[in-house]
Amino acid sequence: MTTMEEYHSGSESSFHSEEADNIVKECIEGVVGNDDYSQSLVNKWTAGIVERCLTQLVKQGKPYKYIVTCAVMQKTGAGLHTANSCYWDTTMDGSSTVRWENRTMYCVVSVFAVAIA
């Protein structure tokens, strides 16, 4: 059985935003693909993206609790501003935000990883 000290002893278990970014991009592309924006599909897309991201992040087997958020917005020329703030242990916890777009929409996904102590 692995103890938490063993998990925290190396960089293997630390949060790497680059890995999370790649997972998120793959999940968005797997769910949305080349589809054009469709209001009737947004709920399905957002649910699919967050569920797929969570599944892939948990499969890494790292000692984290994850929070994933997703926003999909049609490209209409309107502005979209997002912000996140976290109070946590910056040596172990981390976050990542990915902005993905195609010709008809934006998708913004944030991942928050909180180390299990």
Given for the second form:
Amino acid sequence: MTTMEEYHSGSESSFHSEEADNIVKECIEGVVGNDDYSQSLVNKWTAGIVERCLTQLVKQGKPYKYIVTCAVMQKTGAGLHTANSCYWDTTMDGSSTVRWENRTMYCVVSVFAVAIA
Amino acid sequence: MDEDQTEEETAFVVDEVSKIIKESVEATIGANAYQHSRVNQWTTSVVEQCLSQLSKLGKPFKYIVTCIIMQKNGAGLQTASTCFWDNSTDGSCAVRWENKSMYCIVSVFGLAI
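The form predicted in complex with its partner chain, contrasted with the form predicted alone above:
Okay, now the whole complex, with that chain kicking things off.
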């Protein structure tokens, strides 16, 4: 009985990246969907994407602090490379990165979830 | 007096972190021109150097370091981030660096344990 309880609470308190991926994809589609890259709107888009993602993640009610980052880049042939590294508790914390694109731009969103003790 | 010192030791000090980031970036890509074959190595090296210097500070924080390197060819790039955390103990710092052929943006997020 004790073993089953421990296993159960283990899976509840680890980060589920597939759920986060779905949330992020919906938020990107919702904000940017079919639009073409626009210098004047890109500021609003990145802010809109991160806020929407954060709201949806927090709604899940899990005991986590979240960091959501978003980069939107115009497609002109330039090279873009991103990397991230984390110093945390690997059993409880987790991250998820979604790469999305349409005809005129790339969008890279990362979600980092850090468990609250 | 003791209490003040303890606060300094356990707070996220933006200037300190900013200095660490600048040093890591300069050491890794300082004098180099954008090279597609090496950029993978560079981003990894920048984040790893930052992280090891940050953990050496010995503060009770979890850290997340992200690095973006982009070739300068006229493309527009916009980045944003938002955080759901404890405003009194957690903090972040972002540094934008560039040379003739590329931009490098590094962000560090520190979350108190």
